[in-house]
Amino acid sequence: MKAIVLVGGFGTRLRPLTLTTPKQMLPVVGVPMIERVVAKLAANGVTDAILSLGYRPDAFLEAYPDDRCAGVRLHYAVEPEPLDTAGAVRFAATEAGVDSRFIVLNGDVLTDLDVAALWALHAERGAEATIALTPVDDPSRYGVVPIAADGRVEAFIEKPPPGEAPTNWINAGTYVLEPSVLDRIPAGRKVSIERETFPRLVEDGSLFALQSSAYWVDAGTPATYLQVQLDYVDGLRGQAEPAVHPSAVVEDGATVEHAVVMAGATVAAGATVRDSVLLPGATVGAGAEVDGSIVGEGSVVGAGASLRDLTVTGLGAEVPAGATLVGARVPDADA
C-alpha cells in the first residue's frame, strides 16, 4: 500500500517557527510531525510513502538518510515549482511510478482515522476516489461535502461563506485514489484537487466519502500546533506521553503546569510555564511567565518576562528581561 504525503507548503501560518524549518519537521512532544503521520500510516498497512516536497526539502533528506521513517520506505518528489494539491499529487505519483490504487494525505493533519476502512469503502463502492470527512464547528474554512446515503458525494463546496454551509462535514485531507484520477489532472501547472479535480469527479458520480468522528486536527496554526501537543500528554491519542523530557531541566521553585518541555530546555527558578510548549533547547529565565504560548528551539525568555495569549518565538529568538508580549511573534515574520 502506497501513500503520497503532501508536505511541500511554506507553513506561513506557523511563522516564525517555519522560517527555518518545514512545519512537518517541527517536533510534536519531541517527535517530528511527519514521523507521527507516517507511523499512523504504517499502523494502517502502508509500506511506502512518497513525500511531495517543496519548501526546504533537504530537512527531510537529512532527517531520514536511510530513506525510512517509522518503518515505512520513503521516496521523495521535489516540485520544481509549487503545483497546488492536485498538481503535487500528479507530480509525486509520476516521479514514484505509482500505477495502482494509492492514498493521499496532508502532512500537517494528525488523525486517528481508520485508513483501512476508507480503503475498504472505496473498493466496495467501485469508486474512482474516496475521501475522509470529519465534523467541525465552523466549516467555512474548509471544503464542505454533502453526501447521499450510500456515501456518494453530491457536491464539493470549497470554503462556503459563514452560515451558508449545507453540512458541517468537511474534507479531512485523506483520500484513496485510482490511477485514473491522475489522468484528470493537467500537467505542468497549478491544479487544486479541491476546486478542480473533486468537482469533476462529483459530476461523473465517481467520488465517495466516509464520515468519521475520529480524532482529527489540522496542526498548521499556532493554536492547533499547541493543542496537539497537549492532547498527546493528556492521553487523547492513546497512552499519555511524558510532558517533560528527561534531559530538560526544571529548577527548584519553577512551576510547570499542563505544558510540554522538550529535550534540553530549561525552566529557571521562580518561572511558570502553563498550557504551553517549549521546543528543544529553549530557556525560560528566572521569574518569567509563559502562558498559552510556544517558545521556539533555542529561544531565550529573559528573567521576569511574560509571554501570553499564543505568543510564538522562532529559532534562537530572544525576549528581553521584563518584557511583556501578548499574542506576539518574535521575530515578526511580517515586519
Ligand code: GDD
Given for the second form:
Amino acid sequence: MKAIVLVGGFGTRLRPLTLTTPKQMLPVVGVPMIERVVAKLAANGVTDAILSLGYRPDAFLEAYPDDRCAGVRLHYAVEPEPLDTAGAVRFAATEAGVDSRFIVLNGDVLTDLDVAALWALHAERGAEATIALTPVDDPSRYGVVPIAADGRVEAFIEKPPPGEAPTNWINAGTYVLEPSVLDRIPAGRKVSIERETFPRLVEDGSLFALQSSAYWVDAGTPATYLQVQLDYVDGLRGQAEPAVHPSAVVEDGATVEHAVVMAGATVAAGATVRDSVLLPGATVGAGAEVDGSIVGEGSVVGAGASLRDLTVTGLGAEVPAGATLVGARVPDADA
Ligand code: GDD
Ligand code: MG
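Now the other one: the form predicted in complex with the named molecule, given that the block above is the form predicted on its own.
Next comes the full complex, this chain leading.
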C-alpha cells in the first residue's frame, strides 16, 4: 500500500514554532510528528510513503537521509510552488508514478483510525474516493460531511460559518482514492481537494465516507499540539510515555505537573510548569510559572516570568524576567 502524506503547508497557526521548523517536524513528546504519523501507517500495512513537500523540505530530507522512517520507505515530491491539497496530491502521485488505488492523509493528524476498514468500505461500495469522518464539538474549522445510510456523501462543506454545520461529523483527513481522481485535478495550478475535488465527486455520487470514533486530533493549532502531547503522557495512546526526558533537569523545589519536558530542558528551583510543553533545551528560570503554554526549542523564560493561556515562544526566544504573557506569541506571529 502506498500513501501520499501532505506535509507542505506553512503551519501558520503554529507560528512562531513553524517559522523555523515545518509543522510535521515539530516534536511530539520528543518524536517528530511525521514519524508518529508514518508509524501508524506502517501498523496499517503501508510500505511506501510519498511526502508531499513544499515549505522547508530540507528539514525532512535531513532527518531521514536513508529514506526510511518508522520502517516505511520514503519518497519525496517537492512542489515548485504551493499547489494546495489536491494539486499537491496530483503532483506527488505523478512524481512517484502512483497508478493504482492509494491512500492520502493530512500529515498533521494523529489518529488510531482503522485504515483497512476504510479501504474495505471503499472496495465494497465501488467508490471513486472514500474519506474517514470523526465527530467533533465545533465543526466550523473543518470539512463538514453529511452522509446517507449507505455511506454516500451528500455534501462536502469546508469550514462553514459557526452554527451552520448540518452535522458534527467532519473530514478526518484520511482518504482512499482511485487513480481516476487524479484526472479530475487540473494540472499546474492550486486546487483544493476540499473545495473543488470532493464537491465534484459528490455531484457524481462517487464519494463515500466511513464514520469512526477512534482517537483523532489535528495537531495544527497551539491548543491541539499541546493536547496531543498530554494525551501521550496520560496514556490515551497506548502505554503512557515518560513526560520528563532523562536528560532534562528539574531542580529541587521546582514543580512539574502534567507537562512534557523534552531533552536538555531545564526548570529552575521555585518554578512551576503545568499543563505545558517545553521543547528541547528550553529553560524556565527561578520562580517562573508556565501554565497551559508551549516554550520553544532553546527558548529562555526569565526568572519570575508568567506564561499562561496558550502562550507560545519560538526557537531561542527570550521572555524577560518578571514579564506576564497571556495568550501571547514570542516573537509575535505576524512580525
Ligand atoms: N504539499 C502541500 N502543498 N501540502 C499542503 C499544502 C500545499 O499547498 N497546503 C496544505 N498542505 C498540507 C498541510 O501541511 C497539512 O498537513 C494538510 O495539507 C492539511 O492542511 P491544513 O492547513 O492542516 O488544513 P486544515 O487542518 O485547516 O483542514 C484540513 O484538515 C481537516 C482535518 O484535520 C481539511 O482537509 C479539512 O477538511 C479537515 O477537516
Ligand atoms: Mg490541519
